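The chain below stands alone and is given in structure tokens; this is the form predicted on its own.
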Amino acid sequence: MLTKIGIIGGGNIGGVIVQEIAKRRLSRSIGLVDVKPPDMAMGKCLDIAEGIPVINTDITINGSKSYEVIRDAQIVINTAGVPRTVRPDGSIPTRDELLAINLQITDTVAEAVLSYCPNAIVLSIANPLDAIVFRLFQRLNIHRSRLIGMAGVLDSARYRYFIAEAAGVSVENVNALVLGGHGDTMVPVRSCCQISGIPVEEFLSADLLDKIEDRVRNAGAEVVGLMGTGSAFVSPAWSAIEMIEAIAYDKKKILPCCVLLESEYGVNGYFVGVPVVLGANGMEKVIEIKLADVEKQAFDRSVEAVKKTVEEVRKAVI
């Protein structure tokens, strides 16, 4: 059990993360900050705290509009940002369209981390994921092991679910991996997709797999379109929790995460989704896998899309 975990952003994702940390006893103390009035973070934390006697756990849960509540956190989860919401004309903004406003929010987040918990491992969920993590890196200037974006765990979970549903098998039997940027160019790696160790092509046709993989790339927008207001929140929160557990329990678990690459996969200086080992020290190792030619081409295209977004970050006022 960790001593303290901090969560920045008290919206739907932040709220689920707090309750899951409490339920799973991952930390003795939780600090949730949300600057929006009236007192969203305080209210959510009080609600959860009043329920902890029911789940028989003794932890401290504090919410505040002040970033000081995350002081001395060992892990900080950044969920702060404007979510995708259906516009009046029915269109849905892309993750990249949220960049300008969310960069401003990210700058404030980075300042708070530096002020109150400069040694924390930072997990970021806010979109556009790859660009926001890069901005945090610009601001925090910390070792790459301590700054990790959550995207691949969620995208891979969606891939697994759609495969299991189509094949009529348990999700526990499905292994799947999604790499690259967290956007329309993400790469579901079919060569790594197996059902109980058996290649997925033994169960599903190539045409159906194409459709499933396209659905994976647009899964976030699908949820936004159905909900109308806001975006997915339970699945991203659970995905973050899987990463937190890997770090808290020093599992050395291999998970797809957005990390700074330093020549791996032929990429240098950009945050891209790849398999990594997560343990007590954060991102402890990048795992390089052999991709099929078509997958490598798709991965390279995804990296180019990430670079394009990052260039917008570089041009932004620092």
Ligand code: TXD
Contents of the next structure:
Amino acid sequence: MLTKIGIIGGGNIGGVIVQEIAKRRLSRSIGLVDVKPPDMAMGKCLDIAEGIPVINTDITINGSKSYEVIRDAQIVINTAGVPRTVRPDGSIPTRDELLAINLQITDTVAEAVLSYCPNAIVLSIANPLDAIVFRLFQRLNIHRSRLIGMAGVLDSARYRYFIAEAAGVSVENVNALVLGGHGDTMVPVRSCCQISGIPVEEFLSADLLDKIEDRVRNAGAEVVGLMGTGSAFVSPAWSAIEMIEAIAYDKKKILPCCVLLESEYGVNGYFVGVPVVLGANGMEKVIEIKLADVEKQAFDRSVEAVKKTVEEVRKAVI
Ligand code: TXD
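Switch from the form predicted on its own, shown above, to the form predicted in complex with the named molecule and output its structure.
What follows is the whole complex; the chain from before opens it.
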């Protein structure tokens, strides 16, 4: 069990993460910080703390507007940002349209990490994911093992869910990977997708798999469009929890995560979603898998999209 987990951003995703850490006893204490007045973080933590006798969990849960509350956290999760919501005209901002606002927030987050928990493993969730993780890397000057973006676990869970639903099987039987950037160019890797060890093509037609993979790429926007305000938050929170558990229990679990590549997959200096080993030291190893030609081309296109986003970050004068 970890001593302390810090969470920056106590909104929809942050709030579920606090609850799940408490329910699963992942750390002795939690520090949650949020800027929302009057003191939303403290209110949310008080609410959850008052419920822990019911779930028989002894854990210290502190919320505050001050970043002091994340001091000495071993893992810190960044959810601080502005989610996509449907505009009055019904359109949905793209992840990149939120870039400028979220870069400013990210700089504040980085300062807080450097001040209060400079040795923490940082899991970043805020969108645009690929850009925010890169910005954190610029500001934190951190070893790549300790800066990990959460997107691939969520995108892969969506892929698994849609495949299980179409094939009429348990989600527990479905293994699937989504790699690349966390955007429209993300790459569901069909050649790795299996149902109980059997290639998915033996269950579902190519046409249906094409439709499912398109739905995976647009799953975030689909939920945003249906909810009207905010974006998906339970599935992202649970996806982050799976990464936290892998680190907290030193599981050496292979999960798709957004990490800094250093010549793996022919990419150097960019954060891209790839399979990695997660353990007590954070990202412990990048796993290079063989992609089908069409998947490699899609992956390369996705890397180009990440590079384009990173160039916008580099140019952003905040
Ligand atoms: O798979 C993924 N990575 C994505 C991530 C999946 C879904 C949502 N994605 C993004 O996560 C979303 O677009 C947002 O950028 C973040 C957080 O989503 P959430 O739904 O939790 O957004 P909320 O409810 O608006 O919460 C964000 C909180 C909010 O309460 C703000 O007051 C707070 O962040 N915030 C801050 N906290 C601390 N410090 C600063 N500077 C700050 N700025 C905003």
